[in-house]
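So this first bit is one chain, no partners, the form predicted on its own, shown in C-alpha cells.
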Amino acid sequence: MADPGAVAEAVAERLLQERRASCPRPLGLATGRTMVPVYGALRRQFDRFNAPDQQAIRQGWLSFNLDEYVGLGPTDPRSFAAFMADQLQGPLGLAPAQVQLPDGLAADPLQEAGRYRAALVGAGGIGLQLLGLGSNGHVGFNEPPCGPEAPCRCLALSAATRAQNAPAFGGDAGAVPLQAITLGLAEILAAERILLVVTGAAKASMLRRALLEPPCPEVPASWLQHHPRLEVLVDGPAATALPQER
C-alpha cells in the first residue's frame, strides 16, 4: 500500500470484520504511534454503519491491549488506558470492561500478570491480533532476547524502547516507566490470526529481518513467521528492504 492513511484503513476494515463475526473471540489491540491513524480510520467506518449495526457492535465488543507500563494507571494520560479510553472506548461508546488492560497500579505486577493471563484465557484466548513493531524487534513489549514460549509477565524496557517512546513523555526518554506488563509471544502466537502493521522507513531494515531472516530470540518478532495465519500490512517506505513483487 503506498501510504500509512490506506494501512489504517484496511487494518481498521479487518478489525470491524472480525468484531461483527459470528462467534468472534477477543480482538487483541496495540498502542504506540502506529495505531493512533488505525483507530482513526476505525472510528470513521464505525460512525458510517446504522445504529442497530453500531449497537450489535458495542455489545459484542471484548478486546485484551497487549501491555501497561508498570506505575500509570487510567487517569494519566501518558498510561494506554487513557489511550485506548480516549481513541477508542470513550468514542465507540464501550464499557470500560469491554477493554481489558493489565493495572499498571497494581501492588504486585507479577500477580497481575497471571491475573491477565488467566482473564485472557477465560475469554477464550485472542481471534485477531494487531501488532506494531518495535525498532529493536519486540512486539508488545516483548524485549529482545525472546523465545516464542515466553508467557504474560513483568519486564524491564529497554533503553531503545524507552527511547522510542518517549515523545509520549515530553521527549524525556528518563521519564519513561521502567518496566511494563505485557502479553507474551505465547498468548500472541495462540491467536486464530495475527495482523502486523509496519508503516515508515525507519522500520523497513528490522521488518526484513522479522520476516526474511531464520526466526532468533535477538528479534523477537521474526517468531510470527511460524504463525500459519500472519498477515502484514506495510506502506511504500517500510517495504523498502522487502523484495518487490514482479
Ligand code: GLP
The other form holds:
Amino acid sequence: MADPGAVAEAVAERLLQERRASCPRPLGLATGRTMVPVYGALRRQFDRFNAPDQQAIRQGWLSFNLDEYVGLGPTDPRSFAAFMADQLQGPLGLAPAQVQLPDGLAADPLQEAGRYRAALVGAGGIGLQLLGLGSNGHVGFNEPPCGPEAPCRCLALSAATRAQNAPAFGGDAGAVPLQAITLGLAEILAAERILLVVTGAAKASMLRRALLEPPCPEVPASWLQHHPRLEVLVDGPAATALPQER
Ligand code: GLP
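Since we've got the form predicted on its own here, give me the form predicted in complex with the named molecule too.
All chains and molecules follow, beginning with the one already shown.
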C-alpha cells in the first residue's frame, strides 16, 4: 500500500468487521506509533455507522491489549492504558472494562501476568490479533531471544526497546520503565487470525528477516510464519526489502 494512511484504513476496516461478526472472540490490540493512524481511521469509520450499528459495536466490545509497562497506571499519560483510553475507549464510548490491559501497578507483576492470561483464556482467547513490529523484531514486548511457547509474563525490556520507546518519555531512554507485562508468543499464536502492521523504511530489513528467514528466537516476530492465518499489511517504504509487496 502506498502510505501509512491507506494501511490504517485497511486495518481499521478489518477490526470493525471482526467486531461486527456474530459472536466474535475478543480483539487483541496493540499500541505504539504505528497504531496512532490505525485508531484514527477506526474512530472515523465508527463515526460513519448509524446509531444502532454504533451501539451494537459498543455493546459487544471486548479487547485485550498486548502489554503494559510495570509501574505505570492509567492516570500516567505514558502508560498504554492512557493511550488506549485516549485513542479508543473514550472516543467510542466504551466502558473501561471493555478495553483490558495488564495492570502495570499490580503489587506482584508476576501474579498479574498469570491473572491476565487467565482472564484472556476465560474470555475465549483472541479472535483477531493486531500486531506492530519492534525495531529489534519483538512483538508485544516479547524481546529476543524468545521462543514460540513463551507465555504471558513479566520481563525486562532491552536497551534497544527502551531507546525505541524513549520519544514517549521526553526522549530519555533512562526514563522508560525497566520491565513490562506482555502476552507471550503462546497467546499470540493461539489467536484465530493475526494482522501484522508495519510502516516506514526503518522497519524494512527487520520485516524481511521476520517474514523470509527461518524462524528463530533472535527475531521473535519470525514465529508468526507458523500461523495459518497471518495477514501482513505494509506501506511502500516498509516493503522495500521484500521481493514484492505482500
Ligand atoms: C512497542 C510495543 C509493540 C509495538 C512496537 C512498535 O514497544 N510494545 O506492541 O508494536 O513496540 O512500536 P512503534 O509502532 O512505535 O514502532
